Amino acid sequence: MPPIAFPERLYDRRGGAEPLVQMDELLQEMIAAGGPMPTEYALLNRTLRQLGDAVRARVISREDVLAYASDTTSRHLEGTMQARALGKKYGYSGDFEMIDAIYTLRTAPEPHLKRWDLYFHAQAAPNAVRNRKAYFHHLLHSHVAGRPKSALRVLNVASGPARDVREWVLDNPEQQVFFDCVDAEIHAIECAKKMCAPFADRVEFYHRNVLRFLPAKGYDLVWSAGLFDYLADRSFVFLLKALMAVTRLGGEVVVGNFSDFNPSRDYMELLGDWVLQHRTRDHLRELALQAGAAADSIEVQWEPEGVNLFLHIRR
C-alpha cells in the first residue's frame, strides 16, 4: 500500500504533525484489515479527538488534515459515507441525498467499505439525525392531539428527501395533517416530490430560499430540523423572526440546532469537512430573545443523544 503524501510542511516539523501521523499509521491498518470493527471504534475516535485537539492548539492545520482525509478516502474509501460528505456534491456535506442515507442507514456493498459505513452511522451525529425525525413525529402527534377536530397545517423549512413527512402520513393515513415544504436545492424538492406523490393533496412543495421568501400562509407548526445550524447569528435571527411571522396564535415554531456537545465534531470536521454552527441552549435562547420571542414563550428541548437540540417558541 502506498504512503499517504504528507504536505513537505509537515516533514519539515514532525513532531507538530505527529497526532496526523498517528492517525494515518491507524487508518492505514484498519483499510488493510478491511475497515474498523465495533471493538476498534474507541480507539479510532479517541485518536480523531487527539488530532482535533492539536488542530484546535494549532500545532497542526485543518487545511493539512483535510488535504490528507481527501487524498486517503479518494484513494481507499469511495463509495463511503465519508466520501459522500467529502464530495460535497451538492456544495455542502449534510445535502439531501446524505440526510436520506443516514435515515435508511445506508451501507456500501464491498465489505471493505461497508465496515467504514457502519462506522459512521454508529457516531453520535448520525443517530442524532435520526432521532430527529423520531422527534418531528413525536411533535405532530403532540400537537394532533392537542388540537380540535381543524385540520394541522404545518410549514417544513429545509425540507430535503422529506422521508419524515412521507413516513407520517403513511402511519397517520386517517389525520387531517398538511405539509408545505420548502427547499432551496431543486434537486431535494424532485426526489421529495417522488418520495411523497401518493399524498399529493396532503404535501406541497416549493422550491425556494427561505431567507428571501416564505409562503404567504398561517402555520399551526413551523418545522426546521437542518438549516439553522448552518447560518450565521446574524441569519438565525432574520430567519426565525420571518417564521414567527406565519405562524398562528397558539401555534409554535421548532427549529434543530447541533450542540457544542457533539462526540462526533472531530469526525465530522476533519474527515467529511462537514461543518455546522454548534450552539449551547442559552445561545440558542438568546437568538430567540433577539428574533423577538416573549422569554416565558422559550423552551429548548434535546433528542436522546443529547446532541441535536431543538428550540421551541409558543407563540
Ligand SMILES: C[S@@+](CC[C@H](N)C(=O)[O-])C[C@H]1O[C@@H](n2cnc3c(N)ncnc32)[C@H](O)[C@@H]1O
Second form
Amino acid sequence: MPPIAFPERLYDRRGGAEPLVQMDELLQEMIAAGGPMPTEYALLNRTLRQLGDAVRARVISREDVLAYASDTTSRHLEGTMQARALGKKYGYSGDFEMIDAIYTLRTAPEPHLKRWDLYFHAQAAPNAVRNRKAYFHHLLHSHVAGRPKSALRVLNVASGPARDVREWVLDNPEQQVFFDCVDAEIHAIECAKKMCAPFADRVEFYHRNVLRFLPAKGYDLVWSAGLFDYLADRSFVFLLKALMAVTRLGGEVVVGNFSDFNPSRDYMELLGDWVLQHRTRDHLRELALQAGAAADSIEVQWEPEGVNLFLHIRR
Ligand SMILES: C[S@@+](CC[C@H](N)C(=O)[O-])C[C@H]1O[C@@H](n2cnc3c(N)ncnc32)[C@H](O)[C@@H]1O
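Can you now output the form predicted in complex with the ligand? The one shown was the form predicted alone.
Time for the whole complex; same chain goes first.
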C-alpha cells in the first residue's frame, strides 16, 4: 500500500500539520484494527474536534484536510457511510439514499467496514435525522387530533425517500391524511413512489424544483426537513414565503434546520464534506419575520438531540 499522500506544504508550516498527523495516526491505527470500537469514539471525536479547531484557526485549510480524507477513504473505507457522503452520488452528501441509509441504520456487510458505519450512526447528527422522522409523526398525530372528522392535507417539501410518509400511513391506516410530496430528484421520486406504492390513493408525487413550483391545493400542514439547511438566507425566505402562501388559515408550516449546536459538525464537514447552513433559533425566527410571519405565530422547537431545530409558523 503506497504511503498516504499528505499535502507537502503542510509540513512547512510551524506546527501546522500536527492535528492532521495525529488524525492520520489514529485513523491508521483504527483501520489496522478493523475500525473504531465504541470505547474509542470519544478519542476519535476529540481528535476530530482538534482538527476542526485547527481549520477554524486557519492553521490548516479545509481543502487540505478534505484531500486527505478523500484519499484515506478511497484507500480503506470504500463502501462505508463516510465514503457515500464524500461520493455525492446525486451532487451532494445528504441525498435521499443517504437519508434512507440513516433511517435504516445501514451498515456495510464487511466486518472491518461495519465498525466505521456503527461509529457514523452513533453520531448526534444521524440520530437527529432519525429523531426528525419521529418528530414528523408526532406532528401528524397532533394535527389529526385537532381535526378528528375532516381529512388532513399535508405538503411534504423535498420528500426524499418518503419513508416517513410510508411509516405513518402503515401505522395509521384508518386516518384520512393525504400527502403531496415534491422532490427535484427523479431517483428520489421513483424510490418514494415504490415506498408508498401500497397507498398510492393517499400520496401524490411531483417531480419539481420547489423553488420554482409548489402544488397549491391549500394545506393544513406543510413540512420540510433536510432542505432549508442547504439554502442561503435569501432562498430560505423566498421559499418560506411560498410555503406560507399554500398553507390554509389555521394550518401550520414546519421547517427543519440544523442548529449551530451540532457535535457532529467537524466529522461531517472534514471527513464527509457534508456542509450545511447551521442556524440558531434566533436566526430562524428572524428569517420567519422576513418572510412575513407574525411574531406571535412563530415558535422554534427541537428533537431530543437538540441538533435539528424546527421552525413552526401558525397561519
Ligand atoms: C436530505 S433529503 C431529505 C428528505 C426528506 N425530507 C427526509 O427528511 O427524509 C433532501 C431532499 O431534498 C431534495 N431537494 C433538494 N433541493 C430541492 C429542490 N430545490 N426542490 C425539490 N427538492 C429538492 C433532494 O432531492 C433530496 O431528496
